[in-house]
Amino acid sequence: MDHVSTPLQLDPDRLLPADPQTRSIARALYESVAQLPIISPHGHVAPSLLMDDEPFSDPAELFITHDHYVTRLLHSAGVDLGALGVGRSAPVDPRHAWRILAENWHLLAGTASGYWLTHELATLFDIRDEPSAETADASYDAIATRLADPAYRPRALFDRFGIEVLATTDDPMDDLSVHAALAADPTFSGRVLPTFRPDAYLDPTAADFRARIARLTEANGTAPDDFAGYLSALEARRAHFVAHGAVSADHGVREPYTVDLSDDEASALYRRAVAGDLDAAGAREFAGNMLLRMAGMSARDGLVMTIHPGVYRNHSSATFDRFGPDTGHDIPITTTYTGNLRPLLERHGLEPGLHLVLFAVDETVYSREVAPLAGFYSSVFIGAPWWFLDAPDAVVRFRSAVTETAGFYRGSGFIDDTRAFLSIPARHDMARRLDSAFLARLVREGRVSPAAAERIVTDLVDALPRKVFKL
């Protein structure tokens, strides 16, 4: 029996309510924001991608190798990550890797990855058939042909996607020369902002902590064991980022623990940390105090403070040893904010200069803690659904969990937080559809007026991210 290809489904009313009347309201709301510019104030696209503007190499490199959403699902089905070219593995034949994805396409059904990839394949590459063993080579060739077209280079796609602002994530010691070059380039009109990411300089358990501190303090002209000099060095690097357009500082901690220590107490812990004799309990206290001090710095220099906690990084030692970090084996853990953040909020929570955006991959914390905190503290904002929760049904649960307590205007707006450049429009389009659907139900139930829904759906895309991230 000859194989019959399955059409790649991209319903124009996808994610909108099934009820015809509610769907009609949702469709009108969505159409009012569908073409608005994309504001992406937190993400992980490398700025060199836009600076170099080189063609993407092949479909596997683009859609598989660096997308741990995809590779982890394939790995769970028994696919060796090495066959996909992940991390530190040896280079692989990209066509073979693409065939593996195509043969296992059914594994992505119902997942956010499957949804986004479908959007990308259909809207960017005009792929009409679902990937499968039979269609793998044809789809690979069709995508590869498009990638050779100058219209598919990063800068051209940046313009095509309608991206107005794109933030990257950067090491504090980065000289930001790429950002400076992009800003000075008259042929590039986009706004690409660095983000200060100091985790490895605040946590004594981080890899190479002592070497990083030595480099940081040397650049500042201070002794490595001088706590005041260490703080001064961090402030200097933050100022360097602000001068290059940064609007935020991001903190990817396992737990959002904070503690208020005196300068003498913190200094004693710091000296032990740089000497290499600080135990785990002391390291937790030091890192917790530094998270609190980062809030103080944000209140003074204006960098928005975002916290991304609750992930057990590199859960599989064997996978880490073979492939390295960010290869799909990071697993969510329980997160609590109310007690952990109270010292920080007691010290800085009422300061007008602080914007504190709280994210979670533990969705139980949204209604229990994040929404109530944002519903009181003017400094606290609700971060968009992140990582394992940036999927259609999870986004709907998020919206239900936070809105009745904090309303629509205590949130950050949607944030894609992705390394996958081509998925950015798919993710933002998904969020706009889901918010339109949510608001349409409230209109149908008589809980929100049509005029209010029209304003809210626009503000979620535009006004809110501008306000929260001080754009």
The other form holds:
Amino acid sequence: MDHVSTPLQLDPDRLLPADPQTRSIARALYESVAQLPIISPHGHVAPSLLMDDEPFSDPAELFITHDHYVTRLLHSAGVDLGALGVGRSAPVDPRHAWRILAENWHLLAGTASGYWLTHELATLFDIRDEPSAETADASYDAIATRLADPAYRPRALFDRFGIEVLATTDDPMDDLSVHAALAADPTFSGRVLPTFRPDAYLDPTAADFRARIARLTEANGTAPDDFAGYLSALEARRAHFVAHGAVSADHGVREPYTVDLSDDEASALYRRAVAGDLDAAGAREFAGNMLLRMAGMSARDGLVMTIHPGVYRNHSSATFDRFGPDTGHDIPITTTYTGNLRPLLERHGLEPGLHLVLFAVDETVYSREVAPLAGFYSSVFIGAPWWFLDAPDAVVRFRSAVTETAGFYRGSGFIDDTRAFLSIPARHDMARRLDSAFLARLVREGRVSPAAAERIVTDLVDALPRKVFKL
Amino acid sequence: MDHVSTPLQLDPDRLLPADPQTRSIARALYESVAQLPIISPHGHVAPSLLMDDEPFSDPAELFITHDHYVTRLLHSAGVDLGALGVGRSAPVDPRHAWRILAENWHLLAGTASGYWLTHELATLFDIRDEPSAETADASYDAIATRLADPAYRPRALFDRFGIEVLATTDDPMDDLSVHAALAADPTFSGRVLPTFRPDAYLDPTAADFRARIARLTEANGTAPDDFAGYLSALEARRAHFVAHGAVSADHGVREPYTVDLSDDEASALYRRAVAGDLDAAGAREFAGNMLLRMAGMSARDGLVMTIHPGVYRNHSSATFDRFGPDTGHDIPITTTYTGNLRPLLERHGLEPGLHLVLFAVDETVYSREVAPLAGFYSSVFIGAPWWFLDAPDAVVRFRSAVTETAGFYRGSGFIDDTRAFLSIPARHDMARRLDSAFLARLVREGRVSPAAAERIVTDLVDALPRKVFKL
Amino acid sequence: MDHVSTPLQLDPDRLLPADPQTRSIARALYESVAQLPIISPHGHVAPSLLMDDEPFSDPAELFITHDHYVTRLLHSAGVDLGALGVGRSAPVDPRHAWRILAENWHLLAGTASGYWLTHELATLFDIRDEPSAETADASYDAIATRLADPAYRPRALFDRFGIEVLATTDDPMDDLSVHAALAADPTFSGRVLPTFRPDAYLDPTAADFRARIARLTEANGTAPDDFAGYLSALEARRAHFVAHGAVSADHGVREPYTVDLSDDEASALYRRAVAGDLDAAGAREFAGNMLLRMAGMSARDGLVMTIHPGVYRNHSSATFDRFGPDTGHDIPITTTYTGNLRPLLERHGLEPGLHLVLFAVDETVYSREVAPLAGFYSSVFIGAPWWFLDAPDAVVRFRSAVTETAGFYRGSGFIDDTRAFLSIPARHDMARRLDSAFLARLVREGRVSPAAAERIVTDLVDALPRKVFKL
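Mind sharing the form predicted in complex with another copy of the chain? What's above is the form predicted alone.
Okay, now the whole complex, with that chain kicking things off.
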């Protein structure tokens, strides 16, 4: 498996259909939306990146260390995560880490990460050779040189990328001072919104649940074991987020289980949870009831509720112990929505204030459950393909699976969900190309008129995310 | 999202593959079957439609009110079902309902319903513009004018559509007098067959189960709590259906669970069910045993057994309470056949008299279970894609999922399963185009010879449904 | 459904994409690997076939009787398995069996078996007409004549096929004398390796479990109820296989359940199993623990561990009773890996000595679980599409499902898994064409560079199976 150095490709027609007539239709659709502003209503970029506006330190920190898509693939090939500086590891020589990636570039062929990195290297850093052992040092130096250029600071890139809205993901107890400072900064005109992410305050099995509840209720001036106080504390934190521009609350759960409990029932479970003597079954009931209650709060305060289920977090204990969470071993499991969400939808599914966006890493739910639910409940929207499914073929499968039941107007618009700031344009560009390609096929097959396709491709990028996320 | 009026498209090559050479092969295959008679062995058109032969009242009643595919999508966009006259709602101004559909036409782009409605408007009503706010009144008037024409009465359309056989779906206690009258009517030559649909008489959790059993057994002259009498009553009703031309019995169950019980065991459960004190677990056992016993009756009396599983009915209680059943909120769940059907197949799967057609709304079962079962058991046939899966892309996925394991000759032939009489030709035409497209790809890929493809495309429309449904 | 005789097709561009530009790229990729040696690291050819090197007896024995892919399809069409000489049936007139296949040839159109048989008839036997009632006798005679030719003996075909490595599948108590004799035979230069297949010695519910354990432990000189002796007996048999060239141990389980138990816990279950008083739940725990322990042995002795889960064996008891196992009624069920394998991976997943290849007949696990697991754990590799999924469209779905998450370098390389010796070249050729087609599409869509595609297509056939299977 010796490596051959090759030119870095960036085909102007990339991701468009092979058939020349269809490609021509797709190209025209794509060109009509290629330059529209980026709306990113869910992601994991830190607001301090834009507040501090410091230069990125080096190519490894930028492209490798914090990107668990990349580090997990290198790990699967036998690279120690410590050699890449992942998580809690000691700092590493970034040039050495970059060399590891370059030598293993062939592992990324055909992957989502390979596609995005290629886009970033070609469009931002003018790299002309595929990374390899031979070209590693040259490309490292080329990138490092650019990073020292003020045009490559986060705010300059934010403008260059054409980002109109960027949502971050934040702990409910975050004071959001960075968001406030950014909003008050006259030299920065971008819209950076916090997102309320309360999982660790809702699930008694979460790490530090009791300590979190203590902090949450103390800030609220209520007793830790007072369920009504706990609810009001959550509402107060949501209001704080709303006051700082938040438009959504994000819920990452292993299963989207919900259950409708009376206040007395929920309170009894809560007190046991706070006392530390709630068993696994009780914790499931409590968390399932809180997910339902969060829908009620969303219907009242207007925060869009997004649900990201179906991931077994930290599958490898040894890796978690050495490197911490989010280090590449979160593995999907089966997901079902129809029965799990019913109590929530029975209670709030027909309320006009609720927007509920359903994501999946088990793609079987797209045609079976997500599209049918979104094709009836006005509160339910189809989340864009997420995580392991946010790659070209998976996106096409997604569109094919949901459109025939729910059309194009029950989707959330594209969500990049990324920690990798530089990948944002690559990801949104990918989505626009794929939607253009999908629509072009339907035009070529006589299923959508050219005029309708033109309207839809624009709405997918512009009107839909604004409407679904109340922007 | 302002709407742009555009010409209504009906591409003569619609649904055929993009690649010109493959399209050419597909077109020839399609043309060889385009005009063959329609065989519709399962659907939901009322026989009175053809007996009474009254004009359709108006465009809304025809295209909206009774089509839950359409009304659910409008509902998901925030339209009140009451504004469309759905279910138990008060009558509505049909012109107003039609305007709602026209204004929201873009919601249907890419959906199965959008495809069928376009076909119907273009081929039957000569509508030349996509429905929109601007064109709504004109198209309403154009359709209404045609509906007054005798050529648009049900029987005239039945002939024009080339329908050779049309099966209805009927309650076991139906006297089938309408079917008898139709068959005896010298002015109507079509074949309209009843279908035995006994779910509500087999599942103790069904609404009005006890009242139904009382009527069923009373008609049979046996005591309500006499299990042998109950079985003979069901056999008698099946015989009544057979005498009126029925060829199949249809079973809609949440899960295709079957269990083999002795007469004593089943009788004990039955008596508790009739007494109203059977719990959920017992009801599951009883219904599972009755599904197995229905296979036995089918093997004896020859009625083809069709199973339509995997739907959570009436997901929204509030909607059900206001509008009744079949109002757009039946949502699929996961289905498994391999273990569930084993007791039934152990008992009857090798009997030559049994034809068992398996449908799915969980498309994961196609390659995993349905094709392997149909690829071994001579009694098992693969049901056509159904409900949420009866659209172009889903049909292609279906063919791809089942053909490599089971070939083309273990399928049921196309099933339209529709309540929308006017959509029947659109649906069958869609199926013929998609089968032609699928076969053309296999020819182009050197996997099926041109001569074999010609034979197969005809058999799929003609020989297969006749054989599977014993027509 | 009268049959039409047609020329037997073997398009030189078969399985390549329809779009001419993509096809051209694919053809070049395919041609670069078409003649490479065949590496077959898992399959079911008997070593005695090559040791004895007897002529194949007749066309039916060669193409029908032992191929449950073919016999199950004929059975589903109503053919009695006894008429095909399946399993324990009495011998049949091979010409009559051949006629049955020929008359039913249309049933195989579009199936994997139809594709392979066509390849074999055209390339090996120069048959020019599709089998049919009219041509059955002529093709029978043509094949039979060839079979008498020494060039059609197994060893001659082994050379002609370009097989470099062929693994068999063997009982742990097999003395492997045939493998030893083959290896010692100076007139045979092929590499034929045994594979350790211990299922029936690990699962207390397996037929004859206690008798097998008695033989295993007796040969080891330990008491049947001595758990440590049982483990050492298994290790000894593995060492015997390693000494005879084995590179892998294959595990066929209904579910890939694993559980980590202490020696005391496992020993207690073992003693109950050997005493015959272990219930189903206990048997599941024991088998799940032994699967985990086999991974530990693999990490130590280096045998690659392959897991083939998700099949309900012998679904039809009546067929099993008449004809025995492997007679076409093994039916897939749902499979999940993420939770089931976690105990095994917690214990051994990061050990460099372990190679764990995961297969599936439930294709939903590809994108959801298998690719994510293989995209993190260096021990986990993605098994090639298997059994009901080893056909062209399924292979394309597989590549699409796994590549974007795990790239091309976490796969096992192609596995033919066949009992049908003559189908080996057809299957490997199919895989090479499909990989070329898949890569060509990525090149045409600007996602993989032409140079990278050239490297990958070769590595998939050559470097990958050598690395994964330690050849």
